[in-house]
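So this first bit is one chain, no partners, the form predicted on its own, shown in structure tokens.
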Amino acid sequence: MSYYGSTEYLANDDFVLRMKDIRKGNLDLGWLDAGTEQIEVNAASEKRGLTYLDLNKGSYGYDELPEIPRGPRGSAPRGAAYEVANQADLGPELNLKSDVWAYKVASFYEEAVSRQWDATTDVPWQDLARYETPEEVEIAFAQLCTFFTEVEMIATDLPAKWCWRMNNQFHEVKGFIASQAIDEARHAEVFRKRALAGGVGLMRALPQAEHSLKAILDSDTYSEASAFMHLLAEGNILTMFRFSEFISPTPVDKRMFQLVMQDEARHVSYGMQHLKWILDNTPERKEQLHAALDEAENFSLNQFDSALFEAMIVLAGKGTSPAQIKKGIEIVGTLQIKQIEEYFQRLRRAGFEDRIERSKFRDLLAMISLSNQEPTLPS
């Protein structure tokens, strides 16, 4: 223990006496007049219950909720009576609606509650048998889904390691980063499951992507990691994600690959959603979060040297001879740049177009000359 309470409650005589008075059914009944708002709450959908946008009025709602809520600072949650002088001060560090808030984050806290699904039932695991697939080629799976197990725990890390530092008058965006920490454990679930289902088993731990890894998990600020994670990682795992549907060697890495993706969009659509809450509301701090992409897209693009891009050229091809390597660096080309018109995409819907002409994924679009092909994967 680290925190001590302040009295020794058994020898205390007035907590004793009092307990002692409540049992007698001496109760003092102070606390039925709360003195907090009353309001009147229905779903808008009785298919879709009562949720958080239901919820959104007076001083129980987000939309009126002040760039610095001059609230509690322990646990009392938003709307309740509180007596500052007896509240446990639990120190958040995100005080500041900017630092964590994003439009419609009810709206995908909702959405993350109502599509949960499970890697354990969901995915038809007993199809896999049904299916031959050339060895190559599963072991290239397999180094893919060894990637993605990588990758997707520290997006899981990532939203535990600040949800408790944010202030409790943030819940709703509370609720969705811990939804996505359970999305993400499930990610990492099912690509384990796929990797050792196929009797390949895990493949090579790539120090490229735990680099990269790492400096999402230490960034300075909330709204650097979310920029670097939601952004660009995520973003271009979904097109990833994409990719390897239109790739997988069976109908059950399909399914596999619908069901991560729709977690994945969400996930990416709040980052969006934080990064155009943060330019409209504190647009001052613009350079910071260009400086922290200038890092984060650094890292990235390390990535496109490794045995991943190996590995997905083979499953891309469909094999290890000559025409299906030749094949699969053709389609792969196009992938890379995919992933890059995407972030691009992401940039704009965001408000923060202006970093298109800072991005070092410009200069690797000329390097390797891939700019003035055009892509031919489903979108």
Second form
Amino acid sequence: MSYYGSTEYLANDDFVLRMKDIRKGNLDLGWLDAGTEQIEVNAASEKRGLTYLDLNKGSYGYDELPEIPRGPRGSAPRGAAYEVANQADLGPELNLKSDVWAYKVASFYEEAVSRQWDATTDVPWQDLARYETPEEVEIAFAQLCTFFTEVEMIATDLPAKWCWRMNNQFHEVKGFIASQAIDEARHAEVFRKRALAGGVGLMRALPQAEHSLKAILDSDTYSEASAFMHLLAEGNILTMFRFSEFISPTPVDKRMFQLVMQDEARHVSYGMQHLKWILDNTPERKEQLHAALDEAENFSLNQFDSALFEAMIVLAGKGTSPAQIKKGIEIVGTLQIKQIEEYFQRLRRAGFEDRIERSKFRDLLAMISLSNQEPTLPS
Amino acid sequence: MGIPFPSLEFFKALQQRTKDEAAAFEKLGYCDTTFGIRVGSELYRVVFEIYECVEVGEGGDPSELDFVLSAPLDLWREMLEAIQANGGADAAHTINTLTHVGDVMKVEYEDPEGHDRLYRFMATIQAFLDEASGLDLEFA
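Next up, the form predicted together with the partner chain, please; the one we just looked at was the form predicted on its own.
So here's everything in the complex, that chain up top.
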């Protein structure tokens, strides 16, 4: 314990007397008149059910929540009556709406809850044995799954790290990133299961990935962490999930990647809408985000020299012969261009177009002679 | 007499399947997107709300759609024949596989958030097209 109460209750005469009074039936009943707002709430769609969007009214809603909500700093729910002087201060560090908010965040939360799936039963694991995969391809796939497992473990930790630091006035965001934490935990589960179910097991943990993931975890602010993780890293991972589905050796793997990509795309959409919210409402933070993404992009570059990169080449070429490796290099090159193009598109959509001029990825494309290639399959 | 492809009748038949197979689509979760399917030069509009396809139509403004899956008739035919032969898309004919690199089936979009909806709802969209496995089709 580190937080101790200010009162020893059983030694406090006032408390003991009041407790006995209540037991005699002398109720105060003052709480019956909380003075909170009563509103009419109906599900906009009976089929969809009662959503957070349906509760977006008056003092319970989020549209009228100001940039600095001068409410409680404890766990009083938005719209409840509270006594600031007497309630616990939980010390939330993220107290500005622009610290955490995103356009459509309530919709993202509802979508997340509705589209949950089960890594144990929604992937047809029993069919895996029906498909023959060349040994080096299965080993490369296990390396890919090892990398994804590392990534997803940290992607679980990151929202969990920031969730409790957010003021409870922002419960829609907290709910969304809590759903993200379970999504990422499920991804770590499904990739671990896949690596082991294929018979190869886990392969090498990658220092390049871990340094990048540490940089995400150690971000100074939630918005920096979000720009790095949701927008850049998960955007890259979403493209990698699409690539992985594309080159998957079995229909079982295709199903797995279809399911994980749905979650990842939702996280990326939240990140893009959070960035847009920041830039629309607190444009003075732009330089801080630039600086964070300068280093985030630097860490991301490190992925281009790792066992992961080679495993992807083997998977894309479907083997290790010189011709297969040549083909793999060409296909992975198109993936890299796609990752960068889609990142730039999201930056534009968020209103952060000037980031593109400053991005290290432009230099990367020029350096490895990919800048003139279109993202099409090699002939 | 089979259902002609491409035709509005085909998409209406798929729409009906999302109602007939409501439990399967509800398990996949909310799906809110309006997207297009372009077969050669013909554009069809597909509207999903909550769990099911609520509307299909011909034509429309592509810029008002989240994304458009665009391919020549031969490729759609190949995909649908694979779906019919396997009871669902085989490894070579999933929507993601066909669209991933962009030179087989194209994904057209103006808004990257609309584009991301293809991936947010991928399992539902794939299940929607996989419902063609139960239809008697006639290709143009």
